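Only one chain comes next, encoded as structure tokens, the form predicted alone.
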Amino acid sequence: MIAELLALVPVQRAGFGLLLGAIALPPVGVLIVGLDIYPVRFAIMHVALLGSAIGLLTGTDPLLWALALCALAGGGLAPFATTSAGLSGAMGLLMSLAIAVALLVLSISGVNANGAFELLWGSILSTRPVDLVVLAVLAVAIPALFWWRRRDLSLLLHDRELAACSGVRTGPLTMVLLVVIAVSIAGAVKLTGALLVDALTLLPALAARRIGRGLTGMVVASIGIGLVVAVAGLLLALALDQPPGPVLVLLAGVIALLAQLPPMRRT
């Protein structure tokens, strides 16, 4: 049964997309955890919804609009990143404005809103070649960024002031990271849906924080966990005939919970 399903092209695309996402997205979760900007997922989700609404209105690809608007939103949040309170307030404002404009665009245009709101719950079996291209670029660019700037990133994620005193240009680097986070979330919503995007971002990172040592160890561990979640989650969803998104989240959540358990004492 599973072998027959795996022979289908949509399932193969979905599986390939999950593998690419498992490489690109868990390191993004490491950034979210390190920068302590958990609400950014919800803000970017609403911006992606706005991009989808504009795409439906103009008859163009909603994904491209979502990527472009999310990149602009990530860059626009950078000036507020000097303090956690300032960034949280900016993300809250962005989230409210984005959903309001998205609903207004959908109302004015009169288009079917199902395509836009499909971002909320995902459509992994409708993964297109262009979606795979976006994920492939992210799967190469994000690990490369971590490797290239691993010292600066380690300092920034540990202590912003220490990083600045060590010569790290924290402002431009933070802007790049916010843009990367925003674009990655926009590119990932096709796989699991915006509401369940944590399956390949935040949850593997939370587990890797207890397993990996140092930034490099956390990134490697998060990718490993992401690959396990992607492969096992898709196979389990096919075997149970259930949507992959919730299965991926539950599996990633179980792994994250197990990682938080205190280690057993050695006798």
Contents of the next structure:
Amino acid sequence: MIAELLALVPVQRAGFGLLLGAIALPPVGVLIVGLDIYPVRFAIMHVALLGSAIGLLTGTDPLLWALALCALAGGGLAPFATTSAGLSGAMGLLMSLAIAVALLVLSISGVNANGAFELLWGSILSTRPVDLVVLAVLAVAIPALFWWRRRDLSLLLHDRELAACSGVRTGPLTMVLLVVIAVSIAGAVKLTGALLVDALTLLPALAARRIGRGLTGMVVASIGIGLVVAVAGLLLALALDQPPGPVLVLLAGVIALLAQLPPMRRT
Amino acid sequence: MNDLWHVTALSLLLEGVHCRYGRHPAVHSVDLDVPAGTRVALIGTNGSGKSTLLRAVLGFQPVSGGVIEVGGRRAGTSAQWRRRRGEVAWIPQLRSTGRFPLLLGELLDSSGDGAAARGAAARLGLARLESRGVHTLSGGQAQRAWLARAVGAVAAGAGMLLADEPTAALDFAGQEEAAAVLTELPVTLVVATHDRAVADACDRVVEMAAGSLREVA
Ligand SMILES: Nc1ncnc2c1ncn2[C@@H]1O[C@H](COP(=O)(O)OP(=O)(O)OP(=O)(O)O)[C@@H](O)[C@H]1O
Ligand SMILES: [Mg+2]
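Right, the form predicted alone is done; let's see the coordinates for the form predicted in complex with its partner chain.
What follows is the entire complex, opening with the chain shown before.
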């Protein structure tokens, strides 16, 4: 039965999208853990929703609006990294503002709000070619960024002041990272839906934290875990005839949980 | 080892420096003139403003008034601050940073001269720990690691070292070794310390009290 399902184009697209996401998104989770900005997921989802609303209002592609607005929001957050309230406070504010404006836009345009919320309920099986292009770009750009700037990133994620003392341009680098995080979350929301975005971002990163050594080890481990979650999760969902999103999250959650267990005693 | 290094010690000038946290003044009208190559011990009770003052020189603490010059240069733009942080090596007061794994080897290499820093680390008893995460080091080992990093930074061209209680977590032998390493460096040294041995090895002692500075010896 699985073989028949795998012959269907939407399923193939879903599988391909998941593989690309499993390469692009876990390193983003590593960034979220490293910068200690867990609220960024919610803030960016609300901004994506605003983008989606504008897309509906103007009759243009909601995903592209979401990506553009999220990139802008990510860049705009960067200056808060050095303030005492930090990034998380600014993100809470951004989240409330974005949802408020989104609701106003929807109300003014008279569009049915469900259309905008569809973005948040995004489903893997509704992956379109344009979504695949976005994910493919991310799957190349993000690992490349990590490899190219691995020294600067390990220092910055460990300690901002140490990085500044080591010649790292912390301001511009933080801005690039926040834009990457924001765009990736917007892309991931389309893939898995908002409520399940952690399956390929945060959960693999949390699991990898206990496995990988140093930043490079952690990123490699997180991608490995992401790929396992993506492949096993999709096959399991097809076999059980259940929606892939929740199955992926459960699988990722179990792996993250197992990684937190203390190592087994050998004596 | 000094003659292997082409380091120019830099002068430090503070004029009327003020720092505050919110409305609470932490550093009040501080003047200090340190000629290039001088070693100054900065003593004072807990909370008197030593760390705040040192961090202000590196731009990690905003200054609400006054002038800070290193080698006769002020810093304002981000390029100038980057230059300042290359010229001034820094040993922060021991704190629990690093939520995120950084290997000791990476910390040493970040100094700009990994070979010199690794050499100093070996001398300070960290030889076999280079692939360990910094967060797994003991307090004293971490302090030795930062001292070794400072040696690397000086080898890479820093002409000044600001050290914030660099021997506070060290055992007796370590305090002596560290004092020797610190005072051998061919740079201008400002060291915040509660350690007699370190203070005695310096040319001058200045004392912070409730945010103000006065000369002691
Ligand atoms: N982040 C902060 N926010 C508010 N007040 C602060 C902050 N950091 C330090 N202070 C206050 O500023 C004053 C000076 O602190 P500082 O850390 O410079 O003292 P110190 O001389 O280095 O002390 P110690 O010997 O304990 O290291 C203290 O009263 C301290 O409570
Ligand atoms: Mg202090």
